[in-house]
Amino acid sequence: MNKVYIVADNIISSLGFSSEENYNNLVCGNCGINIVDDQNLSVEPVPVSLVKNQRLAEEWSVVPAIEDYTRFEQLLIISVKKTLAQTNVNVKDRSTLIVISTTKGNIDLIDPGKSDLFPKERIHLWSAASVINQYFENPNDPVILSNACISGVMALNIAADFIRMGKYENVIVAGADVLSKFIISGFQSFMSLSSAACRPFDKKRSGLTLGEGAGCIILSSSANKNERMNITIEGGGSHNDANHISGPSREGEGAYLSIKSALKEAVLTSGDIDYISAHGTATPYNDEMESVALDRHGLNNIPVNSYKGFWGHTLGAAGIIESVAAILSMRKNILIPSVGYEEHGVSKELNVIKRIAEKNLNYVLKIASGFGGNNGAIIFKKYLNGDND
């Protein structure tokens, strides 16, 4: 089967339009979330991380469209954009698929006022998939992956297994949701939020902080010859634990799996991990449900960490951004630390990175979980060029 390679990456978040832009941020410490007081979005103040309206105006402004997209729509154009730019893969051809990741998609077409302004269709998952494919003139039908908070690590799976199966030689993988009204009001009845910027395996956590953005991998069956070093998808694992509707499985089942079924694609065993980047959502059952599936795998021992800290949970972008860092992670070979942890307030032993630290990253480990017992985990590995596997 062949090999599946990442070949060009991109992040836009509260934290900047680029993948370099981002990791900069993080790797200084800096936070997206922030108090916003704005009765669009909730009926009361709420810490969120939001992409910026200038900013994203200003780069929509170079990009060459005749119709009017969407915020969600315009944000995953610019991401795909600036992922293609850095490389030479043709979108235009049958060789060449879209997936798309997202939870809620154009959701904010509900609230009053903006749902004249596109056709009612527009809010349907398909209808913006065909936009986005119709943009970039991709000859095939997109896939759409919307499975709760996994949707991202999900994608990649699946646009992995099309890569190793050789139905297409390059598949571009894009995330993406926006905030709105409707999907914090939904998350507020949960009463799941937190009052400040979530801290994540913190004794002191109290809930998740959302946050909107998109992302993009490219992955292609051809590695980068031009770079020094390659990363690659070994691995992928998605199973249901079928425990709730909203909660997880408190033995950690679902997670457990999904690790035990990468490991098992990528013919690894849980002491090959460098690194794992958890889902980290910093609610009392999502932290600890995790930190029993990586104890049940003897996982304790290895750095971890959430990046739900700087950027919140984006959810069907989430999977796909938090990849991004974590590649950019091995790629510098450096652990970001997992902000708002200070006091371990998980029931196992678990590695959560404090401080920023150098360590050789050769595979690494990404999880998510979501609603409705759904659970993914994916496995990535460095190639130096000239290597022989």
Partner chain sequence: MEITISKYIKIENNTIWLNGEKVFSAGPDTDFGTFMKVLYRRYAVKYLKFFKMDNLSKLGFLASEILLAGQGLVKHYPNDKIGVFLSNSNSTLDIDQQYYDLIKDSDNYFPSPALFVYTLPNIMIGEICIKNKFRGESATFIMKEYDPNITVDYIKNLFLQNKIKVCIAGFVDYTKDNYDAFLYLAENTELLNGIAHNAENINNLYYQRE
Second form
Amino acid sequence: MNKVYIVADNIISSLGFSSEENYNNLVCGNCGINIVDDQNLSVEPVPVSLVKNQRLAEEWSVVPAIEDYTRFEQLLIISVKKTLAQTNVNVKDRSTLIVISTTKGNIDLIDPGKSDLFPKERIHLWSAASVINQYFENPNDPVILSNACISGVMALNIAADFIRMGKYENVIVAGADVLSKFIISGFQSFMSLSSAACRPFDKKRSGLTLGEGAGCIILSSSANKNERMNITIEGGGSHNDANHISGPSREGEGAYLSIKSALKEAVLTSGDIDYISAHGTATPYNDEMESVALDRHGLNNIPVNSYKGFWGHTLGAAGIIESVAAILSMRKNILIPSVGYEEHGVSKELNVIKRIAEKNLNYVLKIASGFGGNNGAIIFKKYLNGDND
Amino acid sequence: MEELVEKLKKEIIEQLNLEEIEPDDIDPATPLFDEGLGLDSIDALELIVLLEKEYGQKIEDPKKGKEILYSVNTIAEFIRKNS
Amino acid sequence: MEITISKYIKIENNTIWLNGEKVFSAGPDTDFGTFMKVLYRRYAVKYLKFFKMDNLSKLGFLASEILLAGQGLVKHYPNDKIGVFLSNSNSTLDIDQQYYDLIKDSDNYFPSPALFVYTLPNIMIGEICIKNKFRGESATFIMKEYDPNITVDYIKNLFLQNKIKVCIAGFVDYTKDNYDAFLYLAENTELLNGIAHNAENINNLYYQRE
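Given the form predicted on its own above, I would also like to look at the protein as it appears in the form predicted in complex with its partner chain.
Next comes the full complex, and the chain you just saw is listed first.
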């Protein structure tokens, strides 16, 4: 079975257009969430994390494009382009696959004011994905995953399987979602939005904050030979709660099983994990459920954070950009504080990161959960130069 | 009050797609959630939408919602008090 | 290891084919909602949540109920080793439009959580998992037309890694003008009359007509 190396990555969010730019903002504790009063997005002012329009226009202006692309497509194209530029991966080769992760893609085109600007079929996820594929002249049909909030983690796990099986040499995993009234009103109807920036795992948390963004990770069967260190995907898992379509299982059953599967595949025990990047949406039920699932694995003392306090819940991008942030933490051996966390607010003991700290990070666990009873887990490993086999 | 209770029963059945349940099957004093009709958290949110749409009553605090949405009687009482 | 397809179902044009055989047909004038109710009364056990589902989930749910009838999967397999993998073309556009109609007008703005939750294509899998207590791997793939080439090796690999021991997979799609459901049951056992789990066979079953 092939090893799965992470050879390049990118984050686009309110905090920047590269992994480094985002990471520097995370380290400085900068939050990209602001209260926005815009009738096109929400009937009432709402805290959200938006990709800045002006910055997007600047970044897009240097992208060669002869056609028009939607905001969603622009974010994906920029993200993939910036990631590809870090590698020698030939995107036009049959051995390279593109995997797209999103919940709602071009759903903003459902607005009659916008739908005339693009061909009608563009609202279909397969159409938006094929536009990305055509832009990069990739010869394979793109694989599109739409699995609510775990889409990104699931896309990475499935892409990793494609490399392990030897089906492709390189897989470009790109995820994105853009905010629209459609998405924001839905979460408002669920009464699940916080009135200020979300506060994962905190006692005063009162709901999630939505964000938009894109992320990209390129997986390869061969390591970056010149790198001082390499990160691999060692295992993954995804299990359903079989409990409720919108509420998580109180026992954290699906999350527990997902972590168990990922550990088993990685041939590790929970004691090997050095740091956990949680889903941490800051809804009362999600964070509580995660604490139960982590407790069941005895992971209470392992440093854990949620990145949602920085850039909100970026839906189909979340699993990817949070994985990139976790991988950067591994590369730099830095634990990033879980912004918004002050007083412990879940029933089980957890080591939620309060202060920036150094720690040798060799094994990292990323988890996610979402509507539909979905849960996912993925484990990354760091190899220092010379360890590579 | 009686009239309001009957009207509410019909509206709840329609709003929550309670197929195979007749208004007479609903005891206005029985808890709507867990036991009784076995409604869930999404149904609770839908009832909040119903109260706003049909009666102009806004429930902002989900915790208060729990008391108001306890039974058809408590909902009727809430509407009567606030209109 | 041989992964075989032991049972399959197709629902299209108000007709059900089970293992290639037509088992039920409603008249061509029966609308989708009525057809779903007829199938529910004929094939499903009492499950009131059914009436709360959107059309896509109703279709996927009923197809799974008919496919799984008498199989007792949770008795024969650990429930965390039972997978569900569905492909879909139009995602949830039908319910997306219904939901959008509730929010587009700011004077008549009443977003419905019960509709919004169905604007995710994986909810259909959630419904099947909840009903059957399946806790294994699951995934929703979006593709223009059903192409088992995209999913078949992935599913096979999950069997090889022992992450699943059995699964239901296929294609379920709904628009207000058309619908199509095709599901198969794949097991990790050599069956006497089983069909080998590969893209060519799956395509043949999907396109099979009387």
